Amino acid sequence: MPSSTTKPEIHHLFHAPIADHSFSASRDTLAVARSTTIELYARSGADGFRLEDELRGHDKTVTGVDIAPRSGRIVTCSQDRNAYVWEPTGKGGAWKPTLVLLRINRAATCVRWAPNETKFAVGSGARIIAVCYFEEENDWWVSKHVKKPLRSTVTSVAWHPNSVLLAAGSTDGHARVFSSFVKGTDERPEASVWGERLPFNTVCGEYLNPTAGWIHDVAFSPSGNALAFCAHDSSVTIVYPSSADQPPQAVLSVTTQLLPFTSLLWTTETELVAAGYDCGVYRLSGDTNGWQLTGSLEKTESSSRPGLGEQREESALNMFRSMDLRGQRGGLQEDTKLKTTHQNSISTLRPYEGGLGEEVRRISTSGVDGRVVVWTL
């Protein structure tokens, strides 16, 4: 599949490594995970954001921030173990934070709303997930404890369309799908090829690498009829499950010769887009019969054969030849400089354009070199 022809758009914000970044549903806010802090960015002018507000209440590494697209509501989580809810009080642009009762003995590591807002998942380092809900009687947000049988820190979580589902990727190397459901706050859903009574904690599935290795990632497909994760062993699976209590009808595995994939993203229900170590952005489409690596976003020359062995070869082979004529180091801009957009590795894919049931045209992408690019497809 031929790259993107249309050239990413480049905001690096400053150097510092991104845990996670979101867009609101106008685009006009960009809100970064940085250090401690969230970061909030305005639009200015066509192709550039301006710092307009800081969020400040963890007192450690913030790993995780989502902004609901209808409410504007932002929620973070942080190694200090809590989590906020932030609404706009509409006087001078001022936020208000709304600790959020996780009651979890270690770091917060991911955090994602519900597509239907109610809720959002906190992951944490404490083998737990905190399923998390607003109190009307109480006027606060508590948790539920997703608990059984999580063995390992929770790395990744992802939302199933009808809101109740929800996927966890773990150290433990699986990937799970569990029930979520909160009486009095979520209607019954309707039956899918994941289950049909699904009360909480129920798990709807339980997948595990083949080589053991930790899940970075974990994402539904926009119809909610697959699963996909990406583990530290550079694969990708993607489960198509048949009914409950039935072996799924295709568990497929993509062996990459790439660094791990820390993130993956659907665009459509036969495409996928992964990024991670290799600092670059890939596509992945197939469907039951098999699926397959087709091709990077950028257009490097490592994009038509994915693994860079040869290439760092031929760069040491010229590194000692520059030695040992000029008794100098060459190609220092080159050994500096990688030849892809993002110059560390891809933390955060999200996307940009569509999504939430429509096709996705455009994804953003954060890393550690304190960059956010906005990728056409």
Contents of the next structure:
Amino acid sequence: MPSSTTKPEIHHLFHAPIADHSFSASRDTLAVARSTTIELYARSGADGFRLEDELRGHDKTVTGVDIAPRSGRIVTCSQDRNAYVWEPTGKGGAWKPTLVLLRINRAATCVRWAPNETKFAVGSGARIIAVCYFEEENDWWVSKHVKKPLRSTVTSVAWHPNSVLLAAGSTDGHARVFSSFVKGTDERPEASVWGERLPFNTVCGEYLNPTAGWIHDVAFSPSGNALAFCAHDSSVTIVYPSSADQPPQAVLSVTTQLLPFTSLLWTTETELVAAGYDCGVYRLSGDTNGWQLTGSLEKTESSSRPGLGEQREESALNMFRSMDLRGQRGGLQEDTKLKTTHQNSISTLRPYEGGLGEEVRRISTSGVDGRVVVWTL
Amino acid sequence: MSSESRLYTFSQDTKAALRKFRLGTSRAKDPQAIIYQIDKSNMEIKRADDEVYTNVQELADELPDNSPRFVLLSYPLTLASGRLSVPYVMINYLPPTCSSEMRMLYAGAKELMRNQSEVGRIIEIDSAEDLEDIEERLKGED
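Having seen the form predicted on its own, the form predicted in complex with its partner chain:
Full complex below, order starting with the chain above.
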């Protein structure tokens, strides 16, 4: 696979880690979790972002942000065990927060809106996933708990396109698929490879990472008929279920020599992109017969080095000067900067262009270095 | 107590029905239960529906997941000593998922409801499943 020829759009927002980021549907607003606040950036100029608003409300670090594409509502969750739903109030710019009582006694770790935007799921360190929906009768967000058989912190949640099935990765080494069907809010989903009659908290599938490594991220394929998860043993596993009570059609694992991935995303039914502690984005591709790592999105060294003018010339003066001042052999600045675009690990991968049934053509990443980068695949 | 009676109201019909229920159920052979709710718009305490439940399971199914309710229950028991007793109690059903507003609404009306319905005691439950061992609770506390 050729790496991208279009340069990635880099936005170095600040010098602090970004726990999670989310773009609005029009991609003109970017919400970024920074310590205890959420900063909202608006596009300004050709390709810059300007700080527009700050959502304050959480007492502790914000761990998850998600903007619902159609309604524009923002849901955030934090280590203070709460979640807020922020509603836009017209052109005034002010956002109205509504506290959602999750009833958990540990930090919330991740939050995502369901595709139908009437529910959202919050993973937590309390070994519980809180599925929250709005009850009209009481004018209140109610949270229902998915408890069994989670045995440790939930690190990530992902929704199936039907808004009923929910995948969760946990530090107990398992990736699981649950039904989060809520009577009254959801319509009965069509039968799928994951099962038919699915009351709340039914476990439709439970997959163990063989080394029991922590699962960092889970994702359903665009059709919902396959599940991918990445674990701390540097592996990516893809599961193709056959039907509710049968063993899966295929469980394929790709182990890489790279550092573990923290986030992954399906671009098509047969392609994945993943990013993690190596600070770069990698592609994987395959199908029910097998998967393999196909390449990186970074421009490789050999293609960028000759005469592109980005490296400084190694003059003898610079070389001896750096040896004298810094004790470094070689005058190039490379020892202080990573060769990758991100200068620290990547924590979140999101689709930027495409997704929701279409092939993903551009993705956005954010990481511990405070950068948000938009890549073209 | 009087401040609550200024806030919550009972219609005459409801008061009469409460009286009739209390007096009429002591001779019944099976449990009798009526669900009461508070109408938020006019703060009136009234019946949730027109049914008298004789089956604890049906009663448990009828209770909403996320809203509190008051249930007046008359339950015939045969005690260990052989004595027949028909305790008349109020069940304060308060699920943990209900909003604080609803909680306060029902908490304020609890004592008023107790006095108006003249029940023996109040039992607190927080989920419909707790109704299943209502019999043990009634026996145990006698």
